[in-house]
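Presented below, as structure tokens, is a lone chain in the form predicted on its own.
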Amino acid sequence: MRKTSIAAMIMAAAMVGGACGSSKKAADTTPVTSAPAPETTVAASPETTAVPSPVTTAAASAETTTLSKATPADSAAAAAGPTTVGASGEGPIVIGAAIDLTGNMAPFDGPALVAAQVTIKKINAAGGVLGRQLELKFIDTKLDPAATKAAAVDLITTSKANVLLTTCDVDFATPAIQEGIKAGLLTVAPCIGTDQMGPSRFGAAGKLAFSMGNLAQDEGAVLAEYAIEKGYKTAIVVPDNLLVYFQNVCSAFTKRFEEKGGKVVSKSGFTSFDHSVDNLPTVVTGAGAADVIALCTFPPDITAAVKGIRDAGVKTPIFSPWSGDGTFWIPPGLTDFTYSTFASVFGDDPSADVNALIKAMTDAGKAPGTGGFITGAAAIEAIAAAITKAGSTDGAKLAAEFEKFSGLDTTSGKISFSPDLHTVFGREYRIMTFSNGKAKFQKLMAASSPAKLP
């Protein structure tokens, strides 16, 4: 399958981690024995380190972390609202996570899991949800489809999960998503970025599926609006045809840029891993002069794309979605590269809550390397808020509360869903720019609305 070969190539080319020492057949509340993959540590001048493995969890109690420091002053308590005492003898609310900790999704799933654990500890210290403690159990799927399905089944049947978390790519996550919604559970992905996490892909049962990632139509729109704000009037749009997410972000950029009066002079793309990225400098130079290049791809081909463009003498500013976050991929001295992300891990995020969460993770030796970690915290906060409002862990009732969320306050900012859109929109993005190889926060910016795609 193409996905399998992609995973193998990414792991070989960029970020391979060791195998997990625990069995995939048991809900894993023991630590992963090796770090999944390299990421970037949080510092004023970033340096490469290992992707954070999950914080150690206690197998015999609902306590989910062993962080020695106080957890961050995040918005979990506000999101969950006041708690009430649960029925006598009720056990913990179990959140099961079928995620990747050793494959090519580890740089996304691993940090989100750690942030989720930190947030659960915060909520539990404040009394839990409806008087019950939250307990997180996870299994490393290693992106194997059969193992992913088995992990979900094990979490649902053996661990009695009340809510299911899945990996951050909808194709890789599908075997787990299908099991979660079939069992009637609220099923949440921390950072899938397309509108496929819901009824559009999974039919009527997909009403139980949501993602805390940024909707591609929203993310592309905010990049286009920022480009217009900068005074750019012409654009070259370069989508990576490998994933729907990349295509949707670039299509949304095109749609909103043209709606705002901009002109797209070229929309030729490439496909990761087939070496077509090598033709990108010719495509860009052949398109003629433009004010900005919108590039929608990810490592390792983003490195070849950006380096090829700059080596061809093209100094045009390049815009990227969240897939361009981090420093583990950048060519030396990268300049005029702007991207949108969930949070800045470079010590300059404007939110005290975000910085406190980064500090807690860093102090525990699990420093995030991209802003995507924040969605793990937001997922737990949203789940806690839905359970509190519904007074229940019933999947359908929780999904109904998720669809009502409009500007829900989370550590990741204010988030919204709707009956049609089960991926977050309305969140304020961090607009970041690399100059001389260093990233710097520019501004907070929300899209005026998601771009409407065919």
Partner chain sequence: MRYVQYFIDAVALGSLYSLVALGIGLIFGVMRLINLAQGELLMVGGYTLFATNGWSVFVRVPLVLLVIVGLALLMERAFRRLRSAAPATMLVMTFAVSFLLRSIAQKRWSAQGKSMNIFSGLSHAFTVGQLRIRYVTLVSIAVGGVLLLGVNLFLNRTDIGLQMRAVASDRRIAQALGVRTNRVVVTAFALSGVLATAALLLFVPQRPTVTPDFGLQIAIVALIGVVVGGMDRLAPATFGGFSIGFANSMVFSLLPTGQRVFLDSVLYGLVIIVLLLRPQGLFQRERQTTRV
Second form
Amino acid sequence: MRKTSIAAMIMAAAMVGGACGSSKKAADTTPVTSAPAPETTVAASPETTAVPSPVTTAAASAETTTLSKATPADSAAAAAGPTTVGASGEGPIVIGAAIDLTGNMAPFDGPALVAAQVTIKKINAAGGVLGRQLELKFIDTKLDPAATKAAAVDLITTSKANVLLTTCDVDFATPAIQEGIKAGLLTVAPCIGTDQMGPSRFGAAGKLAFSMGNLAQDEGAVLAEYAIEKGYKTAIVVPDNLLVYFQNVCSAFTKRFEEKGGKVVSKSGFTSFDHSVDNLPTVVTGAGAADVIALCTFPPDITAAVKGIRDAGVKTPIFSPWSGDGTFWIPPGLTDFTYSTFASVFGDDPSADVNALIKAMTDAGKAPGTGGFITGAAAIEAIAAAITKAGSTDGAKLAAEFEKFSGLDTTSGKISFSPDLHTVFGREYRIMTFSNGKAKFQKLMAASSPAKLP
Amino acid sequence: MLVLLAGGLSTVFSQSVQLKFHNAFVITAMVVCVYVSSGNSGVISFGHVSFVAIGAFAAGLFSMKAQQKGAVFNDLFPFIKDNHLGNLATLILAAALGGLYALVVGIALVRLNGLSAGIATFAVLGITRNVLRNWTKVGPGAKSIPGVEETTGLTQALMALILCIVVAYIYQRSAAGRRLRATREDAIAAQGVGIRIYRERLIAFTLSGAMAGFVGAVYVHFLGSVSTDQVYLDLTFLVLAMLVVGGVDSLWGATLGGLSISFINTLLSEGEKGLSLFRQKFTLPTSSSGIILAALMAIVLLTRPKGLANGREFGLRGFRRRDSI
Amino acid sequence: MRYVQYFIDAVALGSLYSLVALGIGLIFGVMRLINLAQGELLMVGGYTLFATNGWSVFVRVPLVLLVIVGLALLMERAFRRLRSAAPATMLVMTFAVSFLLRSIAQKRWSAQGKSMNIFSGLSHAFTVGQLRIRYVTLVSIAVGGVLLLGVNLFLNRTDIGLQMRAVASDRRIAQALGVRTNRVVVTAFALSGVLATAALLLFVPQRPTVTPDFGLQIAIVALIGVVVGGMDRLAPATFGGFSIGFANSMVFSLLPTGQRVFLDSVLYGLVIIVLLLRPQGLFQRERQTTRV
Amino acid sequence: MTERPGSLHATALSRTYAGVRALEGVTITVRRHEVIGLIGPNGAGKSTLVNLLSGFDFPTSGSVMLEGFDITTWSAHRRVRSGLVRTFQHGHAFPGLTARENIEVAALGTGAARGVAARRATELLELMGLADHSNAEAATLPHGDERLLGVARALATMPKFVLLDEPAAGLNEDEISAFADIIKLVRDERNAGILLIEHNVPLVLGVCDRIHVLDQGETLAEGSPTEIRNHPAVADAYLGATAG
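Which structure goes with the form predicted in complex with the partner chain, now that we have seen the form predicted on its own?
Shown next: the complete complex, the earlier chain at its head.
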């Protein structure tokens, strides 16, 4: 009896302590964001971004001074007075990122975040946006829905974020996206690949939501057009039913391949994680002969899929979207495996800017694993461009600018949005091919248009 | 009184920390739901998150505006696609569907014991998730349900938890609850005095299913959205761990387990962001909170195998060693 | 012919899972413990293989064996205090250990998969007529058979095996008769480590990417198999593991293309039906009515 | 003998376990207001017979009738609700519940309201001399008290027939004579039929109206205490071995 009470008391103390601690933290942070002097630029304060940021962002050195100034009196004053300095155009422009640094999206969100930090540093060094510095604050959501929502709220209310970045999976990002668009903020996901970012999922308020990823309909189209260009006439299409993105890429491939005179001889997929991947060799060999296999899935099951197909003696070229990027999953000696991606991480990217960015990240000890990192840079560049054009950080105005982007030049190439499509289309893809386990850049290629799916 | 408490909490804590409280209350309510069945019967169910999922999806789909629903989820059966319900109605619907589903599942499965029961209920969870994710006539497919009205505030979350605790308390004090607890103590003796194990378990299973459906609806009205992976394995393991760490055989244990793990989890993730505590500043490394939480759970289990509550129960005059059955 | 190929595929998957099931069944038999963390033995072994990619197999195989058996023994230490705790407590304890190890792996290697490369050629196929058989399938069946036989011989013919069975049937009485329970349980865990190593080495040619969830994915399926097969004895547990893998593959092949997304539903439905019809296990003789 | 209302009647009961015969063609009747003793050496099939009568096991052949109804395939709890209850050789008290709760829950099991259950518990605790222990957990009771609690718990279901499985094991002589009075009380005041399985021969001979002797799964003898005492085969098989 006594023991329980003690345990309960400790627990209660822990709760209160935790909560007080964090509320105190919130109070401590306030002066950081409301630092009155415009020249006091703070980026990536460890207060909210405890993760040792791999890249020293512009004004990280300012954090200690700001911290030491944060006396209780300051906090009280800050709490009492209006703290909307950021919105008034005086302080830094805050970009809040509610992203995953722990769970299954961390391999995508992490590199995008690092690229965003490098880009912010570059922009700040060049004088910022509208004369204001950019400041990135991030919170790890661990893909937990409640934590995702709380992270977004924390960034919006405590950090006074002007723009919100979310994780790269639309379903796990939804709690944060909804908080962002509800607060009237431009809400951007670095690398969601479906057309779900925007009004098609979130209704009218979804006008504020965008993704810097490549639209699945566009990516499927480019893969099909490349296949046609290679002279392939017949295709076996193998979608992974797990994600809408995979289904859409493979459907778009089918659509465009047939539009261009190709013939899809079989379309039969599997589902990641339900252990059906080991059946793929039979599915593929049973489909008969074809010139190309379009495989839309991701690690870990893509390894078993590709290796299974090759080990079964099938030498047909395999085409994959960005989800097949990276060396980490490649079985040894992989040959005739082609994928489309944002950037080559194998040192042979045709763009000097991209290679410079990769170098900056590698120097910081965070070499990217796939080309998806570039979307973090693109997000910052697009946001900066929109703020410059709109002369404001107002979400609706920024969204209007985003919808007008047509061929906007970014490190990731020229990007376009439309009122209907809030995910990038028309970007030039890097077509990459693995031969004998080595990846090689083939060509830059943009889709003539996104394929239309029913 | 509750409103005052909630109001008090909301003035003291920042908005994002309040959301963690919301979440703690709702998740703890789920633990209490599982307790009603598993705690009283002694048969662990891995399937209760199915009922949470059913409740959450039903409430989510029916609280979406018909127009948006038609645009995003065009395949739905017309009666799902074209109808819209108010917040309260979705809570009732979710409880009804959760109870009905639990009844159907229970009719087949409550006859099973031990691990067979565990695996069978786990299979129900797998089926529920698979169907909701792939049968686009009844669910949103591999997409989240967006735009659910966020009507679960701090007060509502706390009320939902208290409601669940009260229902659980009334049930376990009722004749039916006492009969079920007798079967947990000694199944053979219970049969020997005429207790129908099957019937008693089915009552508890259905009741807890209805409660779980209700909590699922509260959950979706808190999150504002839901997807199948958010009400699947991770949540199942979390809720069960909370139940066992708190103490599976008492309502107090279930409540204590849910609240304490939630709050430690919050503390740790705040710690990753940087946390001032007793004038000391702590910063935990990224992604370390899961490691610490798992280690703490293991330590609690090793030092208190019967859970934090160690069999103690809520009582009117403080905590008693064990309340009447 | 198509159906024969389906059958071969199903046998292939079944034989892989039977190896994992054997390990789970052994620990359950001796300790009445469902070890959810059994999969993490495979996961940690997988990362060991990843870290030693390119080394000689003569170094890697003993090293992986050492790591996995070492981890199995550590787990035994962690579970030791809970030997007489309630089953739910033990289960959640193994879950906590599994969660701990997965969290560490996630922090150390991130959720991004890592490619392992050992005995890669084993998953190549040879053809008999139109039929395609992977070498790894034959090896799995052979290894599975030999290990099942070996463990059974060990249990039936050696002193420690006999003690193990005594502990399995009633630990208190065994203890009272002077059986050194700790030694027996430690041996069982070490043995389960050996079995996990064998399973891992045969999984890798076919599933060469290790993620933090790599082991959990496999262990859950194998565990379901063990319960369905009948967990009280080793052979039924192993055949249970085989059956679940076999059914997983067979159901997929037999479902119409458009319905294959419902694989999990059909499979879990079958599991429920089997449990309702034979709660004691598919391959278990009927239990005597509970004696009162 | 034909089945009559007011009796529990088993006809030609047999039970085979995996080829081994545990019980073979046993016919037995217990009437209301009557105590039948069931004796026999270890392994004679006494427990099997009780299990078959109470629904904890089912016969390979033969039937069980309760007051005119064929209850052969009825579940245990259904039999309890129809007035046929048993106790257990090894106590099987609900270990975490108090003595009072053990009795109350039995009453609740047969559908009594909580107030009624509480009243019954008070009465039965009094009757069994357990009133002092009413709030002690069953697991902490001495062996003898645990047996008595088992009987009290059975009586809380308001049975017409009670099968007592070695209720006196662990009782001392004073307690045994008190227990004999309780059995008679149950028979006389509650008008119940009682089947008493017991090794304690003086108790059986003293309290039973008739005695049924099993040996190796078959009926060896049946009759009044006097008849059984003088039955040569019984003396050989059983009485001689233990009573001597």
